[in-house]
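Only one chain comes next, encoded as structure tokens, the form predicted alone.
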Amino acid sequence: MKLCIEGLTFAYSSRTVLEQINLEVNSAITVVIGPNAVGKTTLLKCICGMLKPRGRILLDGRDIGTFTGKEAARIVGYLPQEIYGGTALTVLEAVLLGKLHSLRWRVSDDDLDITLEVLEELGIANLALRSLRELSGGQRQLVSIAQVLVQRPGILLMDEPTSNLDLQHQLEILTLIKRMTRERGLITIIAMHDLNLAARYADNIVVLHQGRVYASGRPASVLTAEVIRAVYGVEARVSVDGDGVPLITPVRSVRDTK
């Protein structure tokens, strides 16, 4: 699959957030980085159809805007940054809602099997009958991830999927997402703040700055001291480990050097 974004522009009222975004994304993990309020979440919402930008978003040559609601729900899975845990649903019921586009009045054995399989993969099968109200923020985050993965989408959009997770779960979730992306040929786009996690798990990185694409490419070519200084206003040391993965060590804010 190939996702092409052509001339994407979006504004909230009179404030332009994204301007002339042009990207071509293939089956791999693309991580979108950039400072707060740069438009990472807005870009994901435009791709999944929650927002209506100017420009075109094409999946294998077809404009995503022409997809029916059921087609879009089957093809695009979106994990928002906000987690909602006030519902009385159980974990199993909440994750099954990810299959809403295919559910009947009676849950099929296939839907149930897929749901339980995803819960096992995420290590939360033991929580299946627990209420969401009883869970920690990290556990609810895992349930939200399960709800997206159970859709078996072709395009996986995730906004800060490792927020609220401890270090062990961050690594396990990103490893699982990377494996699923490769095995299923997914187009996976992740908005992320942690540059070192982005460097380790991304196939490609897109840097947003002032509403535009400032740089894009392989992690080693994008995550340079020069780019980090220009985009984040931070001086950093950038080294490369034995696997060719950049390691970023922030040193100081550029404002501190004035």
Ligand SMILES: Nc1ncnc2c1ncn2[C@@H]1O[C@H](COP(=O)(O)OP(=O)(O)O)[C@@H](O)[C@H]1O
Second form
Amino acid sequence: MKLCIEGLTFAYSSRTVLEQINLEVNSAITVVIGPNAVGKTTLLKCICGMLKPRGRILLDGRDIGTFTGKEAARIVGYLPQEIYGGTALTVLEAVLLGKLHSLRWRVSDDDLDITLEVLEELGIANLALRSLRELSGGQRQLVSIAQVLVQRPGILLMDEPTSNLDLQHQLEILTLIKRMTRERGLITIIAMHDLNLAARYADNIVVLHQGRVYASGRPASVLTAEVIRAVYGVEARVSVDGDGVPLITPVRSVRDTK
Amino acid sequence: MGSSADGLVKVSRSRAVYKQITGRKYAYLLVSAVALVVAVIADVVTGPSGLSVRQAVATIISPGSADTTTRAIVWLIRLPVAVTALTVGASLGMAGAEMQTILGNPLASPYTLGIASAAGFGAALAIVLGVGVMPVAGQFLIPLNAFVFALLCSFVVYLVARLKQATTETLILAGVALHFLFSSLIALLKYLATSERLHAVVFWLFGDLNKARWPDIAVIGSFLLVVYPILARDAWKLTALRLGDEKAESLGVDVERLRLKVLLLISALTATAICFVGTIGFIGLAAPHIARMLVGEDQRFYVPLSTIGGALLLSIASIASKSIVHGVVFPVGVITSFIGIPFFVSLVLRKRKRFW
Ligand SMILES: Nc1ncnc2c1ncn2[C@@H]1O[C@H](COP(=O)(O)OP(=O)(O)O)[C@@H](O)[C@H]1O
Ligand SMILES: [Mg+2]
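Next up, the form predicted in complex with the ligand in place of the form predicted alone?
Full assembly next; the chain just shown is listed first.
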């Protein structure tokens, strides 16, 4: 599968957030980085059809805008940045909702089966009977990830999926996403802040800066000291660790004169 | 071979986990349904002239077997009240549950949106000035007026919400504003009314189960039976709404359309229920809360339990209205308000901790 974004421009009322974004994304992990409020979330919402931008987004040649809500829901799995936690549902029920388009009054064995399988894959099967309201932020994030994975989507859009997770879970989740992306040939687009995690897991990195794509390509070619200074305003040392992955060590903000 | 056996084991295991969740919920539904039957019978039995449970049940099952007096007491006085409590309570419980769902607000109820005061205003208009919105209304003048104003109110709430793109805050604020508007209009009508008519207005505003006759009850009951299947068809979508609008949308739910559809259905449901009996507070607020605490927000259980719960609460209130002072029947709306206010306050105070 291949996703082509052509001349995407988006404005909230009069504030233009994204301008003339051109991207080609294939079956791999693409990580979108950029400072706060640059438009990462907006870009993901445009791709999943929640926002209607100008320009074109083509999935294997077909305009995403022509998908019905139901079709889009079968193809695109979206993990929102903000996770709503005040709902009186058990984890099993909440994750089951990821299968919304196939749920009937009587829940099928298949749907239950997939749900439990995904919970096990994420190591949270033990939470199945707990209420969402009794979970920690990180547990809730895992539940939301499970909700997206049960959809079995072809396109996986995740907005800061690891922001609430501890170190071990960050690595485990990203490894799992990477494995699924490979095995199922998914188009995975992840917005995140941690440059070192991005360097380790991304096949491609897209850097957004002032509403445009500032740079894109392999982690090693994109994550350079110059790019980081220009986009984040931070002096950083970039070395290469034992695995050949760029390692970024932030030193100081360019605003600090001393 | 191995994998299919494996699959078999897994299917039954996930089903087992699921049954652990739903089994408890079926139990709550069953228990509450039994409690409701008991409460309705108790409601029939309670009253100034003594009636045994056996007599009551026998007269209900075969009216021919009872003597004329007993038959008249049961079929013309007690049963209409009991069945009114049942159907009106059920309607309010169902409407409250869905209102809290679509507005994502635990304090939402038919009253928060001003629907009840609009109905009250419609009724007061008919009582005080004899003005109807329909040309030929006859004896239905008061309920019809109440119904039309209740619907009108939710329609205005919706239009206001559309202008500002249907955030739940806008809906609630519009409701509160309308509530104040209609309350002041009611106050104005009371000021203008003769003392007799003032009495009638006050009496209407305190909901009273004695007002409804069998044909009215049939209308309320059939409406309930029409609305529920429509809501049930969207059960999963409505459950998904509780994951937040963005998530629901990404799962393919047309959030705004669903909200509008359900809002219209439950407005009509509320309007139908209260136009015959007057204002009855608290039921539409409390029943969903209790249901949510017991079975959570899976709509397949939450809405039925809230419906049964509403019916149960109003039946209990009806029993209480007859037994607090011997020989005196208070309007049931007074009873529900007295229980309701402390409940509402405790909700506001505990909101963050537990209920939502
Ligand atoms: N619903 C909205 N209405 C108006 N402006 C918005 C809305 N959502 C986001 N924005 C603005 O758009 C810009 C980009 O936001 P966002 O895409 O959330 O950034 P990021 O995810 O990169 O932090 C920000 O300046 C934000 O204030
Ligand atoms: Mg964001």
